[in-house]
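Take a look at this one chain, the form predicted alone, written out in C-alpha cells.
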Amino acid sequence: MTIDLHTHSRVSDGTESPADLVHAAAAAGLHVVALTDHDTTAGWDEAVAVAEDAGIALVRGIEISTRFRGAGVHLLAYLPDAADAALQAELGRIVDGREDRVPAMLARLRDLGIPATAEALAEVSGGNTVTGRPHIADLLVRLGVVADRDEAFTGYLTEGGPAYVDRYATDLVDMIALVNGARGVAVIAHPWGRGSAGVLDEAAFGVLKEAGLAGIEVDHLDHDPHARDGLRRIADRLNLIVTGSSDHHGAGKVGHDLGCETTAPAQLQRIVDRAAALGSPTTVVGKVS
C-alpha cells in the first residue's frame, strides 16, 4: 500500500484543484493521499466528492503555521473536526495574518522597482483561499525577476530578505492543544528541514509529546539520511508516530512528486486509531486496503 500524507492544492499554494489532486494521486498509483492545505479546510469537500470514484482513500488534514521558541514550525493536523469552533477561529487568525502581510510585501517589492501589484498577484494566484509568499514568488517568476520559486525565496522572500514581512502564527504548544481539542492528530512537519532544527531537539520533542504531539514527519525530501536516522531514533524512544510524504504542490515545487516519500500502513493505522479514540467525527474517505 502506498500512502502520501502531505499534499497541497490550489486552495493554498499548490497548483491543482483538490479534485485534480486526488485524481493525480490515484493516477500516480497511490492508495491513500492526505490533503493538507495551509491553514484551511476549504478544499476538503471537493476532495471528498471525488475520492471514492477515483479509487483512492482520502485523509483530510491541515498544515498549520506555528511558532516554537522563536522559530517557525509547521504542524500537520490529521482528521480533526472541521466544525470545531476554536480551531477554525485560530485558523482564521493565521489566514488573516497571511493576508495582512501580502500588501506590505508587494509594497517592498515595488520599492525595489519591481511592478508587483495586487491585481497582478490575483491573476497569478487564481483566487486561492490562502494567499501567501508562494504566490508572490510565482508573480516574480511571471515578471521575469527570478527563474523559479526557490530563487524568489532565496533572493527576496525568506526571513531577512528585502521583501520579507513577518506575520502572525500560533504558539505550537497552544496549537497542539487546539488540534487535540478538535479530536485531531498532531504531527510535526519536516522538523529538521526549514530552519527549526535548532529548537526541535529530543528534549523539545519530549515537551511537545507531553503537550499532546502524536508524531513526526521523518521521511521528507528536506531531510537527508542523517536527519532521518536521528528523527527516527527520537520517534522510537518517545513512541511517536513516524510519517513520510511528498509535500506535493503540483508545478509549484519541483521534485516533490506524489508518492516520492511515503508512510507505512501501520503508522497510518496509528493515526486513524488515535483519531477514533479521541472521538473524531472525521474519518478516512474510501477503503484503506
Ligand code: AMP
Given for the second form:
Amino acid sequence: MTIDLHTHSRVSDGTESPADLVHAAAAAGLHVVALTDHDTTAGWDEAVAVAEDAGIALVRGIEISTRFRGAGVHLLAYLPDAADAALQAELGRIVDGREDRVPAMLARLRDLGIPATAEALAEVSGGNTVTGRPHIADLLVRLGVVADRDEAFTGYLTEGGPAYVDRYATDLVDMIALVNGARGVAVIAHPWGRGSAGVLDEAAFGVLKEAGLAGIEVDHLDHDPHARDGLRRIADRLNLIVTGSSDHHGAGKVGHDLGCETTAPAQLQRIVDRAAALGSPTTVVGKVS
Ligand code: AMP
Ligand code: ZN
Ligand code: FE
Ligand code: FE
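Next block: the form predicted together with this ligand, after the form predicted alone:
Full complex below, order starting with the chain above.
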C-alpha cells in the first residue's frame, strides 16, 4: 500500500486544484493521499468530493506555520475538526499575516527595479486562498527575472534575502495544543530540512512530545540518509509516529513527485487511531486497504 501524507494544492502554493491533485495521486498509483495545504482547510471539501470516484483514500490535513525558539517550524495536523473555532481563528491570524506581508515584499522588489505589482501577482497566483513566497517566485519567473522558483528563493526570497519580509507564526507548543484541542494529530514536518536543522534536537522533541506531539516526518527529500537515521532513532526512543511524504507542490517544486516518499501502513494506522481516540469527527475518506 502506497501512502503519501503531505501534499499542496493551488489553494496554497501547489499548482493543481484539490480535485486534480486527488486524481493525479490516484493516477500515480497511491492508495492514500493527504492534502495538507499551508494554514488552511479551504481545499478539503473539493478533495473530499472527488476522492471516492478517484478510488483513493483521502486524509484531511493542514501544514501549519509555527515558530520554536526563533526558528520557523512546519507542523502537520491530521484529521482535526475543521469546525473548531479556536484552531480556525488562529489559522486566520496566520493567513492574515501572510497577506499583510505581500505588499511589503512587492515594494522591496520594486525598490530593486523589478515591476512587481499586486495586479501582476494576482495573474500568476491563480485563485489561491493562501499566498506564499512561491507565488512571488512565480511572478519573478513570469517577469523574466529568474528561471524558476528555486532561483527566486536563492536570489530574493530566502530568509534574509533582499525581498524577504517576516510574518506572523504561532508558537509551536501553543499550536500543538490547539491541534490537539481540535482533536487532530500533530506531526512535525521535515524537522531537519532547510533552516530548522539544529533547532529540534532530541531534548526538544521530548519537550514537544510532553506538549502533545504525536509524530515526526522522517522520510522527506530535505533529509539525507544520516538525518533520517537520527530522526528515526529519536522517534523510536520517544515512541513517536514516523511518517514519509513527497511534499508535492505540483509543477512548483521539482523532484517532489507524488509518492516519491511514503508512510508505512502501521504508522498511518497510529494516526487514525489517535484521531479516533481524541474523538475527532474527521475520518479518512474511503478505505485504507
Ligand atoms: P512561505 O509559505 O511564504 O513562508 O514560503 C515557504 C514555502 O516556500 C514552503 O512551502 C516551501 O516549500 C517553499 N520553498 C522554500 N524554498 C523553496 C525553493 N527554493 N523553491 C521552491 N519552493 C520553496
Ligand atoms: Zn509550500
Ligand atoms: Fe513545509
Ligand atoms: Fe509542505
